[in-house]
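The chain that follows stands alone, in the form predicted on its own, written as structure tokens.
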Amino acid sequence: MTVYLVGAGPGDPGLLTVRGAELLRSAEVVVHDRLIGPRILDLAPPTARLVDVGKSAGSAPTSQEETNALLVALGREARVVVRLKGGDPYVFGRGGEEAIALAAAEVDYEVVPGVSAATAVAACAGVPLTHRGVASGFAVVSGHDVSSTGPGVDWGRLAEARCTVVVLMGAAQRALVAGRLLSAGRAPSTPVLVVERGSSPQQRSVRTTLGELDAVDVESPATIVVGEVAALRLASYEDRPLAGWRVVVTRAASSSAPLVALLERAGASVVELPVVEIRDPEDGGAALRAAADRLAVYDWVVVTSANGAERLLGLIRDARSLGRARVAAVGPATAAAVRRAGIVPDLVPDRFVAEGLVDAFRALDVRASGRPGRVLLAQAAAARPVVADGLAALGWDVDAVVAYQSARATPGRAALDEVARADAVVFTSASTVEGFLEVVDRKGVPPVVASIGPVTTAAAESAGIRVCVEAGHHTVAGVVDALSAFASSSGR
């Protein structure tokens, strides 16, 4: 039994060491803070047991006495325990002072260090705490121990040094940082950077100076960081195409999980309103078993999903089942479903979508047998006939089977709530556009809409969206990077 003292990092979950997320994958409890973000509390187990012990400005729902307690009595009782801390557990997040009551209750625990804010956020922001010639040390301090009376910090020797001063949680004690360092022999002019939100979709990055920093509108949580090197502007967060921009997803919940990542990595904040959920064929999946048994009759398996190749290669024992059988995928995220199952298509069209698969089928020399074959088609329930009827009209032997079933789901209201704020909404299926228009509407459509592909985009202009960004290239990654390049063309 072992309480793990692990640090989140910033906030972005990219930040987040690799030991911190193997930790919470096997966490039976975790004990955390207010500002973790779901996507770093979703690694853990559906089954763990969350613990919100948070505080916040002006108030303590939880004293640091009740916490030790806590963390004592879960270390006596579970096996693996997680107390997860924003940024590192030992810099300003009171770590130390759980480990002594660990310590002294006997209960084993082990530190698990994460990327301080102290340094993670002036970096996001574009801004070296440390440059040649400019500043060779840095100090970091708290906003809470700036209107401390009894000893802290000495604000005098750090005027005197010239060094970087970064100070963490100092947004409601900004004009008395300013006054203390002012008092101590700092400049006026001296640059300063505040940054709100740092590392996260939300980042905002104001640049003042000392003698104008209590004039600084900002919102905790923000870091604060005073010196020379706060007048740099490298690379920041800032400048990702998607910084800034509220975006809706559309995806079943099962496979919105590459489009959110890269989202999130080209700078959006991501609000996931998944309208379509996959579910079983009506039959349960016996006509899709049925044919996973007879495999090698067929010359071709064709699938056209990523979830259709999942859940038919997830039934077979390994490529031997295949037998003479060759396999052709409607796009690469299809592809790489493959490719998951150990087996490598033989066959990818070079337009991703339903006619370039029959395309594709069409430049098939045939010769060697004299006639087209047999092939398998598994499938979405609702699936365009372009496949199955263009393969047929081209002389092969179709078996169309079901593989599964788009449901209608039902979002959240927060998530709701979300999308009457966003920039954009994608969608990446006919099915994705009418489960939107169902719990949304058409007035409640953001001001830009990305569509993955052409079939996609008729289903929405047939429903009255206009939609702005299609992209070229029919994936995931296609629409992402269709919609930063509309993005930075807007300027917005």
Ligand code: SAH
Given for the second form:
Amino acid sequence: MTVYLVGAGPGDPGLLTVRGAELLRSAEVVVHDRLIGPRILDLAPPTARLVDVGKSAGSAPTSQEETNALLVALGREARVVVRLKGGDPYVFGRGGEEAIALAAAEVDYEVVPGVSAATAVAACAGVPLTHRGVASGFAVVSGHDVSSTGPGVDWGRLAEARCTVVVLMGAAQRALVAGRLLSAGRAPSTPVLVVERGSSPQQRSVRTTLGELDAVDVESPATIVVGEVAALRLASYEDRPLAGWRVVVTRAASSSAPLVALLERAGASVVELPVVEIRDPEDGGAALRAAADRLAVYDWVVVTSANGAERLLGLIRDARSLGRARVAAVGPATAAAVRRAGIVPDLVPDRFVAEGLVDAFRALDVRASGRPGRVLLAQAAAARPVVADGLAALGWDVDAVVAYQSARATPGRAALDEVARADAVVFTSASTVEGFLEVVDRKGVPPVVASIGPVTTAAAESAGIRVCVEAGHHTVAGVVDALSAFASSSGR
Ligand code: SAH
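Okay, that was the form predicted on its own. Show me the form predicted together with the named molecule next.
Then the entire complex follows, led off by the chain already shown.
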């Protein structure tokens, strides 16, 4: 019953507002422009209807009148309609026209401002639009204006004002824009910054001058910043350690999000190639359910992956059914999954591998807790026997149950083509190494291979893949840090 005109920001999903994200999560329909990235659209529930009204190669864009009519019709039908627009909805987005059409049709609407390319893109490329002693203001204009008739920008006054000029939609018209400012008296030596795809992993910026702007190759979407501030060079998204790197992630789609987010924050373009998928165990989860019903008989419940923790603890309705059982998690991501179930893990080893868990049990003060007792171990179908055998050897009575199995997933052609152009691949388990080699020829392995820890490294090396980067800290954050350090030192 309400249409929300939401600004999606310039591209980086981290620059979507909190309010925008909240509305997307509750959207029934999302009407979006072409340039909105998948990470932002993915916030909408899977049941939401997505309508692309943007231009795409080969098909005609929806006209503004059609979009207005669509919003009115949807606004009458659905409870939450999100009209998602790039940047800020009221900055060259024709959001004002949509608002007027909705008001005229008596459909409720609300605007949720966004981070506009007009201000954000220069910042992402290391240029402040205003700077003490350099520029005390800025103007935002449309490059389309130079060729349109009718009342438009007074380029003469703009040139005289000596403020920073931010030109949107100016890539194709850059020669005309430069011409207007030059003939109005701006010097040919005036610094200019051109930023393509600002805030995204593909951000590319070029420094030039007003006199040379015409000669620079520029692809849309690009923002052009004219003025003395463009000579400043503060930290840019392009300085991030993995900027310019295309990195393949092989984790199951259901658990790849944290790794993907960390890689993108480090500047990488991520190619998602899920070669495994998490499925119910062979018995449909019967053994796991039976174990979940009698947790109190155990002294310890041991989980060796976030998936295992979620599947086991998701089955208990009351934390008290754990009784006196304590909980051990193999590493921080597993521990975080335990915490999400409202339970604080009692034990997380110093080394986040199965062997580390066995060592931690060896170090337990069994005198304090009596002799070794019963352990429930919830793990993957193909788990190595390290924990089960190791604990049994220490005298514990171990019940191992299968919480899930990882099965091969078949990636699409497009993802495989991107792998061929990738700089690096990240493996987070032995099963991702095996799955990867089933779909990608050994010659097709990207030049840099990063592994989360020794077990994964051994699996890769025994398959003939040389691992150049191994995480010191065996977590997804650890592997991203290690790859970032490698990238910085290799100067690629
Ligand atoms: N409402 C949007 C602007 C729409 S006009 C906003 O507030 O950001 C579209 C123009 O914005 C593009 O032609 C380009 O000039 C600029 N733009 C949008 N996203 C951009 C990006 N990621 N990098 C560089 N320029 C961008």
